[in-house]
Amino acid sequence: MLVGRTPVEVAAEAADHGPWSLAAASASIGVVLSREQHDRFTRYRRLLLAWNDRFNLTAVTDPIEVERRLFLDALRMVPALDDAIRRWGSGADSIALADVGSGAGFPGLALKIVRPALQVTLIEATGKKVAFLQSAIEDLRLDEAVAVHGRAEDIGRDPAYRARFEMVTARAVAALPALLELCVPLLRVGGRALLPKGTDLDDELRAGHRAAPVLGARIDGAVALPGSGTRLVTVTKTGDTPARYPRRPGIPAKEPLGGTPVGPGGRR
């Protein structure tokens, strides 16, 4: 954040550029960019676009719409990631962060844009997206951030990344139960998973409330993000979890814990 500048002189100030502005939108929920992260967000933008037209990266081709869509969707976590940060008693500094199919770099390389002294992991299992979010931490100069191309089931079960995570984040992966299973084992007990749904989720929590358990966590909440179309399904990591999870590739989304399958209740 700027010193001396509020919320709302910067959304002034920003809304004199044109009729939409990120650091409008980001500065009216409360998260003020730095010229520097406003910047790293323009450079993050132009090289997305420009890796989609070679690689179908995103759907959301429209620059407008990749800030609103994507960028602004991520900054929207900021008060529950700053909440998590503190919850664990500590500084950014010391948070190890795991975005799990991080494709093109939403929500963590977003989330470490502004926040910067994050430790960011992102796990893709796609060469081509890992390559592209390779480019974009050199590209934007993010330290502490890495790409790591591989199945999170197959992550979930590496010594060198099984528990070793403050916070976990994930959108549009999978239903509910199958996220968690990729997701809390990566967690620390006591560390918590911050993940984006649509707003139609009612099954999936409700499969998801008996998931949580089996592997160690609780359902904290699901609270809709303001101005969008996002629940953030917050959980926290009670015990460790159980050596056969995840199961392998493929498996957590055909024979999800805690029910039948069901749509992802989320999109890219």
The other form holds:
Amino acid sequence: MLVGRTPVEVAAEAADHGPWSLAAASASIGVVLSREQHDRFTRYRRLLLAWNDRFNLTAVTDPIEVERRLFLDALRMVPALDDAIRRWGSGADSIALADVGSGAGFPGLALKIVRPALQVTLIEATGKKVAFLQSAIEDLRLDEAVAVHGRAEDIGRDPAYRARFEMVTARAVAALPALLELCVPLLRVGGRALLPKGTDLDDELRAGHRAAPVLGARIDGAVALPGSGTRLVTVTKTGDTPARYPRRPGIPAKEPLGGTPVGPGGRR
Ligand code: SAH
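Okay, that is the form predicted on its own; can I get the form predicted together with S-adenosyl-L-homocysteine now?
Below is the entire complex, every chain and molecule, led by the chain shown above.
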């Protein structure tokens, strides 16, 4: 019945039963969702669109686009994530992942839904987004997931977070040299960053290759993810990050390591 329901709720309902299915699309890239995981994605989508009516959390407003462009895009990272988890062996239960500039939870919260054993810390500078993330974590009943309000430049200097994570992700936050300065300090030596980027990446990669060793890291490669315009940049931390990094908030983007800034904000 339509009475008393908002257009967003109606559209969300249609997406539940429409021809496009997150479960099928996800299975086709090798990520089979359990019933519980699928239900969590449905709740997440509804919550995101409901909050988006009031706060501008994401430019994606269509329910199917949320599944395609936000959920599925995050799920495409799962094979690389599983590979990184395997490298830590059977201690997979204690693997900590930080998602820098998480926004409405991408990819960090989506990855937590599908790999619930991860301990996930979502780092986000904007208060209203942190409020959403906290609400989503509660609503989805996710254990060992927290949202932290702050700038990665500050959090990366805090002993509670610096060099505490086996894995870091970040999507659409900054160009690669700046992004490395935000992410690498959070990693333990031997840990890995997985950074989804657009395909037009050559200049960023060149600068990234110069920036990485300054921070005690190495760019392993940039692999095209099947069925999307995304390349996943994989980074390994090879040694301790010098104490002077990350620099003060804003400096990593303004004076990027390894050369000149790349484009406006380096968005994907
Ligand atoms: N990763 C999400 C959001 C991308 S928008 C996605 O892919 O949809 C970039 C987000 O990063 C914004 O929410 C912004 O507030 C946050 N951000 C930018 N610089 C940051 C910093 N230095 N520390 C923490 N968060 C930052």
